[in-house]
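As structure tokens, one chain now follows by itself in the form predicted alone.
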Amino acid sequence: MNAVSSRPILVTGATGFTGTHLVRALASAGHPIRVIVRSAAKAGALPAGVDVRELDITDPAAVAAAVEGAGTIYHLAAAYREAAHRDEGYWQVNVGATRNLLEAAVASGVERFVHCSTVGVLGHIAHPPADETTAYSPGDIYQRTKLEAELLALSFGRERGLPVAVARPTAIYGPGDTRLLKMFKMIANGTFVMLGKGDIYYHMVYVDDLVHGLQLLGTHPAAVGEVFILGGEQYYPLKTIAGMIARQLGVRPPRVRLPAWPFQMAGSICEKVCVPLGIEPPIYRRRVDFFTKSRAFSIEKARRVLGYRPQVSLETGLRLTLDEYLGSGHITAGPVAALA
């Protein structure tokens, strides 16, 4: 491993679920952290000390300001599918933000970017596992743009000497998630309706573990110029995991099953009614995608070169998620109490 710069950490996404995390942990090991926010509101649950800039990562101005010193880079800020983004806003936000981070690192003499990308570049996984030699098949708006911005970071990294190196997480989940919430609690209360068979690929990588990777990309000299799928130790078909989750409910598993080709077509007709409108649609293509798309992914290749070991298993991860939504109040006690 590389020794620790003095220089300060700076992380975009800091307020988001994965961005917390990662600050918390290189918090706790000692790193002076900056981060770049959009609401200084929000970064209340970020540890004390933390160096919070509040600015628009579209400002090249502003993002060169908050650049400057800093020794490396983790870039997981982007603009999510909502209705309330155009696809000019994706561009800005997934692409020219980046570009504005990547010519102040350069600028700034920054000593590693840490490009946070997505699995979601490789589409849609016809024959399972797929690595970061799959080729590339970006199926919307949020994945073309992820995919312009890591091809960008790239070229960085070739062209300019800037030492990227690029993160694909599979699907993040924890404590303090909320993309799984409704899931668990339409389990629970009977209400999860299965589109299609369940039998595609779901692959699920806990938050910790994530962070965990995130760091090796930060910190190991191999991992300059490369790109590292990190991922759980294991995929499962989508029925598998909403097996295990009723199980950790104490409920029964999903029986209802519907043909997905309905809910594709609906999708598809409430987007091009709803988006422009600046309306969330009541469903998305993306949302039956869930349920049609399989995604499942070799992590080998972070484990031969970064020495990346996830630690905790899907059955634990959920379980340790299930409390944090019953702490919370997302989800009431009821049917959970027969597994005490």
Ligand SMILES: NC(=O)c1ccc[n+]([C@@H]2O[C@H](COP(=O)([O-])OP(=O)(O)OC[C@H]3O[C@@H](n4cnc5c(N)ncnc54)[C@H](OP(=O)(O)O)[C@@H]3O)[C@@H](O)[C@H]2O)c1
The other form holds:
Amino acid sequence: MNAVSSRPILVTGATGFTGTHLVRALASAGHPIRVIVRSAAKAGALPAGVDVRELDITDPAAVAAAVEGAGTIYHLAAAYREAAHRDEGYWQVNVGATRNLLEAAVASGVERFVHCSTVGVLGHIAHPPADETTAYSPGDIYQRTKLEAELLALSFGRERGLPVAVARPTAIYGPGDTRLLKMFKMIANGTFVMLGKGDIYYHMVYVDDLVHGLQLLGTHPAAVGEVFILGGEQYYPLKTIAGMIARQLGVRPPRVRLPAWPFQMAGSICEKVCVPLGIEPPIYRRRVDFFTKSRAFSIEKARRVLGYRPQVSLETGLRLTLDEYLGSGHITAGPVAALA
Ligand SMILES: NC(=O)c1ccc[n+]([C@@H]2O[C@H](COP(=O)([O-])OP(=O)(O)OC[C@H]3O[C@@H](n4cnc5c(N)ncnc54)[C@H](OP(=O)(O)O)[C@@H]3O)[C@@H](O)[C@H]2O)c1
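Form predicted alone done; form predicted in complex with the named molecule now:
In what comes next, the whole complex appears, and the chain from above leads the way.
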């Protein structure tokens, strides 16, 4: 873990799901923290004492001022959850803002730059498990721009002497996540429909395990210049995960299955109509890809080089996540009666 230094640790995307967990972990270890956020109004959930800088991450001068004096940077901000972006929006945030941060990090002599990429840069995994030697094959604009950003970060390591480490998380879940919340909710109320057979693999990582892995990338000498897949201990067929969630909820496992291709077509049409109007499409290709693209990875490199060891089994992680969803009222306890 980071030795407590007087130079602040800078986190981007700090008001996002993973960023909030990372900032809490760093703050509880006593590190001075600075965060870059696009809306300070959302920073209320961050620990007291965090230095909040509200700025447009695509503005190079504002980014340079916020980076000044930082020791380590964890760059998590990304255009990710919203599907209403035009392609330029993904390029501006995922690549342009990363370039701004990398340039500023070189100029101010940052000690470690942890760039958060994604296993999505590998696209569909036809021959599981994939690892860090698997060829890139991004499948959509998010994955293409994340790949471009990852390559950019690595080039700053090679050519500009910046101590860069790249994390490629698998699917992140845990308390506070609103992405898989949708799946939990639909399984809870019996409206979850499996597109396809559900036999593609899905590889999840509990957010605390990921946060621990990111901190290893931020501190371990052997992380510099390297890429690490950070996932949970195991991957499972999607239908197995849906069944595990149903069991935890006390409801019947989803049984309705539909072919995926009509939804792929519908997603494509919805995106074409909605995105130019800046409207979040009700269905989009990446949502359908969730059911059709296999994602299964080896975490052996992070284990061997960094000593990364995920601590939270999927069963336990789903339980902890569900407890938070129930406690916060995101899901009501009602469906538990559905088996009766
Ligand atoms: N979730 C996953 O399953 C997954 C898997 C692999 C990799 N990743 C990567 O992991 C990182 C964290 O993911 P997450 O799930 O925690 O994402 P998240 O909750 O969507 O957080 C993304 C953060 O980026 C910020 N952001 C987005 N657009 C921005 C902009 N124009 N200017 C400034 N900040 C902006 C968001 O700000 P607001 O808080 O204001 O919205 C948010 O804080 C991302 O780099 C993502 O690509 C995620």
